[in-house]
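Okay, so here's just one chain, in structure tokens, the form predicted on its own.
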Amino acid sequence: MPTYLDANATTQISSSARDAMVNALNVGPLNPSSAHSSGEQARKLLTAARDDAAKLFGDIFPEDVIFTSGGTEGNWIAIQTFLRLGDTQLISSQIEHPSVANPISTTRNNVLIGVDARGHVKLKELSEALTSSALPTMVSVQWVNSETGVIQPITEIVQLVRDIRPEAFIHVDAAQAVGRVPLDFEGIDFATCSAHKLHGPHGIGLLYVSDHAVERLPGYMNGAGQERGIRPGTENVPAAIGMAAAFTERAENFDQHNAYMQTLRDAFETALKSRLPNIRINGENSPRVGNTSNVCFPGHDAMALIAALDANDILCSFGSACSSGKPEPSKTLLAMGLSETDAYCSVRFSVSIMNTESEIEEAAQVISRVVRDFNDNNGRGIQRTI
């Protein structure tokens, strides 16, 4: 059976989430908008799911959490809602997820902030961008980078924005942060996540919306009144219940799960470095979530290496899952100062609580063997012409 080391792309649904969904599906038709008793039951189930799912979002009111189809839709709603103000300014970083970077790139007044070698947003550049325009402004930052696992100093960023532009809006893509770092949404207007990143079902996510945003921003989607009118449409009750089960399991075992994943990640990196002393861990000296390793294998094309590892039952990735099909160097790694050559040689490995110590040790052995085989076959490994 393959060893799955791509948890930042998606995770295996947990048994508790699967069972909760099956139980909900067996209840019968569930439309929370219906006036009859089945509708009332659906509303109760949805309310309970919202309460449970919101536990990982820190000290917030569950009513401020909106069900979406996932992080991409949540990011889209946040950005498009803000843009309805008219002439606006959007500030983001050079290392945002494509679900944020792509829609922002189409706007007229957008500012991209650089990052330092650690992968942290340059606060001086952010400060300058905030003072460069009087237009209504939104700052959008990914809490945890999906490729490197580097954690942004969100508290500092929020404080800086509030000090300079207290009326500005702050949007945080928390897809890789939920369940992996303690969250505090104080001062944040929008935050998004997907259930499938945390052993929940696909097709369901959460969008946190602050009172500040609700009071000042026009609605984006027209339709019925579900989800406070922010995301109208009949809610997916079974999926919401599955997400709530997965999120509850993580909330109840937060420290234990994260300590376990960090133990796996650290053992994996130690084993790799002992066998392949020339490799580098991108972002190694930065604060990182405990499940992610982005490894540069000098002289080896990452796509070729990933294919060879796949053939040896090791599943990993090159960059973000939403863009990894494209043979382009990682914008995140380039922004951190890596050369195109080194960016092309970097592979992401990400573990989950479903991985075991034995398969992590075996994976390190297999990866080392595959890399050595590349060296033996052509001397310099597989190269990419830039």
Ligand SMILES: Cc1ncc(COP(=O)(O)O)c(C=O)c1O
The other form holds:
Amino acid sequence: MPTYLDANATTQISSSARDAMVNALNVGPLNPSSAHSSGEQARKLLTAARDDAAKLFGDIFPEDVIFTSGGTEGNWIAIQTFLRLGDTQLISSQIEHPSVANPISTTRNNVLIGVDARGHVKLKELSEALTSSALPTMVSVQWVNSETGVIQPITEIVQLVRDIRPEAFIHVDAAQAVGRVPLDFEGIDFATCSAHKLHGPHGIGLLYVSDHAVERLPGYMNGAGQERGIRPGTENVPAAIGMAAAFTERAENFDQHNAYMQTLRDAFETALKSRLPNIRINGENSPRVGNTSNVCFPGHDAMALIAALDANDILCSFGSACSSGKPEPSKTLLAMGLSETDAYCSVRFSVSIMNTESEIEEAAQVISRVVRDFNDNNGRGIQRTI
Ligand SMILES: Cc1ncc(COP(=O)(O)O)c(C=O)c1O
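Follow the form predicted on its own with the form predicted in complex with this ligand, if you could.
Every chain and every other molecule in the complex is listed next, the one we just looked at coming first.
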């Protein structure tokens, strides 16, 4: 069995989530909008799933979260809903996931804020951008970076936005934060998450929408009005139930699960550093989620290293998971000040609660051996093949 160290890309569905889904699939036709008794049953199941899944979203009303197909759709709905206001300004950062960065890049008045060496959004640039235009404004920032695991100071960012532009909208991509950091949506208008990052099924997620946003923004999608009209379409009840089971498991074991993942990650980094003293951990001194390790192997092309590790049953990734395969250096690492060469030499390892201590120990040994083999082969690491 390969050792899967790519949990930020996706995770294995948990047995409780799978069982809950299978049970729901066996219940029968479940359309929460139907007027008959089967519809009533579906509504009850969906309400319970919403209540349970929302537990990881901090102190909110479950009715404020709507079901989506995942992080990409949640981000898209938040951004497109705001853009329907007409002439607007979108402020975001240089390190967003493509599901935020790409839609924003096509808008007219967008400002991309830089980050410092720790990977934190530069607050001075943010305040300048907030005062630079009187247009209706949305600020869109991620909570946790998928590549480095660096946690943004969201409370400080929200406070700054509210101090300067109290009426502005704030969107937070929380796809990598849910279940990994405690969340507080005070002052936030939209927050997105995705079930498959947390041992839930693919194709389902949640979007939190504040009353402030619902009252002021025109809807983006039109349809039969499900999910408060924000994301119409018949809800996927079995997937919602699967997500709720996975999220409940995390909510009930939040501290233990996160402490366990951090122990694995720290052991991994310590073992790697002792065997390969010249490696660097990108974002090491920043507040990071406990499951992510972004390692620069100076002189070693990440794509070739990942292929060699794959051949040795270690699965990891380069750059953002969704864009891996693209031969481009990571925008996040470049924005943090890494050279293009070092960005090309950086690999992401991300663990989940399904990894074991012995797997991690062995993975560190295998990685060190593969890197040393590269060194021995040509004396100066491997050449860039991309
Ligand atoms: C930060 C972030 N946002 C959004 C997404 C997209 O989520 P989904 O795969 O559910 O569309 C991802 C997926 O990697 C992500 O890491």
